[in-house]
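In structure tokens, the next block holds one chain alone, the form predicted alone.
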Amino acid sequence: MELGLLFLGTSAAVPTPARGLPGLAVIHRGRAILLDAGEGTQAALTRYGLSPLRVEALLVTHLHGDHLFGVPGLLQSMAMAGRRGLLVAAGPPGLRRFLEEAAIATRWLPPYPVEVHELVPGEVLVLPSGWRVEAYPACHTVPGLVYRLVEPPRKPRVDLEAARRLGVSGPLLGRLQRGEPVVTADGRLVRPEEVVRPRPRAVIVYTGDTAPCGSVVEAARGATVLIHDATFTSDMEEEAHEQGHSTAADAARAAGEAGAGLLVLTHFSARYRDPGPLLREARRIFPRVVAAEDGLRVVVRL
């Protein structure tokens, strides 16, 4: 798929036989960005056929173990697979120390470069592939980040009907698409802006763990896909908010207020063997919603 999501783990703090701890891969043109890495992430990559060598970046939302304890094993799996290229690792302050302490305790360092970024809300990180990572604050029990990922600029589209009217065809189309003005057979000068149209870029927002939060809505404004914490149904709203989590209804309200294109619910409490109640609750508020499952692949379309 040109651009898609692969859910590696969709449970909350406790894994179940059907759901692993949080992990999500954004796959784009053969590369992957991992969002969180709970225990078992490296096994999930193998299970669902995604090589760790394709991972260019790991983005950790916060430093709770269910989102982080899979990182040391994942780094070792990358080494065993023969990785030599750069890995970008980003997360809130404290991530660097976690990685350093893991290296000291295990007496092991990756044989490839790891570039660590400790982000605070408002910071922007541009990955080597051109993806723009914007950090927003989550509302959780520890400092956490909501990530807004903006796709790199896409190759512009040529309006073939407009080009035909202006007498442009053949190799001239490619030159216009590259930003070059051309002269047609009848001597007409045609500039790129007359026939070349910019293409929209996908925006993917991942909340990690969060209670209802204005910054989540801000991050998700106009998003193509919003992946949102939906730990409980609304009958447990008070407990959800006290623990820094959201209900499915909270997630749906955030998606509606932000004008998101698609809502994906994830991070389900182990009490829900069937996500049906969460899905039905969300759909009463926001119709374009799916419930994540481990191994679910979502093609992102604009």
The other form holds:
2 protein chains.
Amino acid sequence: MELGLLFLGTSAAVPTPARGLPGLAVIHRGRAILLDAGEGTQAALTRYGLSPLRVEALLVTHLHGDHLFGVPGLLQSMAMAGRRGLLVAAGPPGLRRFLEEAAIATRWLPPYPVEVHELVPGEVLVLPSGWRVEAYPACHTVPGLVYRLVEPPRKPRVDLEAARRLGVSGPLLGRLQRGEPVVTADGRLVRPEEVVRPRPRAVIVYTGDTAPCGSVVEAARGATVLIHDATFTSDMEEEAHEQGHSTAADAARAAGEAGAGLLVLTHFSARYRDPGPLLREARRIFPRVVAAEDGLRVVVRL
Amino acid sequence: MELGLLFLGTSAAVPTPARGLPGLAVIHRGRAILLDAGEGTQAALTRYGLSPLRVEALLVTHLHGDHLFGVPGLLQSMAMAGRRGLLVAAGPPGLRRFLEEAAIATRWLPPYPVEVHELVPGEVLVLPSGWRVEAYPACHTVPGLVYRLVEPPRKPRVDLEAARRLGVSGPLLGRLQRGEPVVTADGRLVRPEEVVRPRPRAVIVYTGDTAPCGSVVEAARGATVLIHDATFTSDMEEEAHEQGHSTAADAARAAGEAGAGLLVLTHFSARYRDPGPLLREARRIFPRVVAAEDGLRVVVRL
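Pass me the form predicted in complex with another copy of the chain as well; I've looked at the form predicted alone already.
Complete assembly follows, chain above in first position.
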């Protein structure tokens, strides 16, 4: 798929027989950005056929064990798979020390470069692939980040009708696409904006763990896909918010306020064997919603 | 089962679709001693129906990721399961710092007492259940321990024939079993050793990762069951030894020299989908051998 999501783990706090701990891959043109890596992520990559060599970046939302404890093993499995290329690892402050201490305990360092970024809300990271990672604050019990991922700029589309009308064809079109003005055979100056049309860029927003929060809506503004904490149903609202989590209804309200294209619910408490109740309560508020499950692939189209 | 083994993970270095990372439970009278906890151990406990509340001790052989990275998540799943009782955690020096750093990163401490013991070869730990844990040196690339676990002393058996001959019966038998001399109705002094017979104690030896090594044979002397690193077949002997591992033939030779009752091969390289070749090469040297697989239960009888 050109751009898609692969859910590696969709459980909260503890794994269940059906759901692993949090992990999500954003796959684009053969490369992947991993969002969180709970224990079991390296095994989930194998199970769902995503090579660890394809992971260009690993973004951790917050340093809770269920989102973090798969990271050291994932780094090792990347080495076992023969990785030599750069890995970008980002997360809240404390990530670097956690990785260093795992290296000290095991006397093992990755045989490939790892670039660690400790991010605070408001910071932006541009990955080697051109994906833009924007960090927003989550509302959780420890410092957490909501990630807004913006697709790299795409080659603009040529408006063939406009081109024909203006008498532009052949190599001139390529130069217009690259942003250069051209002069046609009959001496007319044509500017790029007369012929080429920018393509919209996909925006993927992943909340990690969060209670309902203005900054989540801000992060999710106009998102193509919003993947949101939906740990509980609304009858558990008080408990959810106390623990820094959202209900499915909270997630749906955030998607509605942000004008998201699609909402994916995830991070389900082990009390829900069937995500039906979560999905139904969200759908009453925001109709374009699906419930994640381990191994689910979502093709993203604008 | 009165005494048994449950294999939670039998792979080396990386998990495969069929095998998880190292983990082994010695289950005795409803309590369990865990030997190593690679990533995925908490999920394996659920899969194979062993409650984390039954684990009295967690013994780590060495601080390599594939044997260690399941520990922090396991501690959390014990808390989620409502644990309040003491957990004994033991391993080579460095284990305490690793656990402390995981606690610092995640801002989380177990809500139950954890007693951490950093062991060096030669040290002995007696668990609350009475199991004796003896630490021997492994021959690996980092400091590693071979654990020799000795069953708690068992109530001795009464030799009913001898008792009848000496005229001992009723409550006197109980006193003899408790180690007290008694005087019979006809005035005869009977010492415990005349009537009660000590029961043999099971000895379970687990090597963790090791190359062939005199101290492993010493640790395994007379073991009821020896669970031994068998990462490769003999055609890979040089690579095995260089990496601090054993071939299946090495494991069989150690079992033979030690006079072990049963040999269980484990820690298989991902290159072996079928452990048949490993088993066959060991069986030629030591016939009482089985190959572990995830979920395998071995009932231990003396």
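Rigid core here is just the name for the largest C-alpha set that superposes within 1.5 Å across the two forms. Residue numbers count along the first chain shown, from 1. Since this is a predicted model, take the numbers as computed values, not measurements.
Threshold 2 Å Cα movement between the two forms at Gly222, rigid core reference: Shift at Gly222: below 2 Å after core fit.
CA of Gly174, rigid core aligned, shift of 2 Å or more between the two forms: The answer is yes, as the C-alpha of Gly174 shifts between the two forms by 2 Å or more after core alignment.
Size of the rotation between the two forms [smaller rigid part against larger, C-alpha superposition, degrees]: So the smaller part swings through 14 degrees relative to the larger one.
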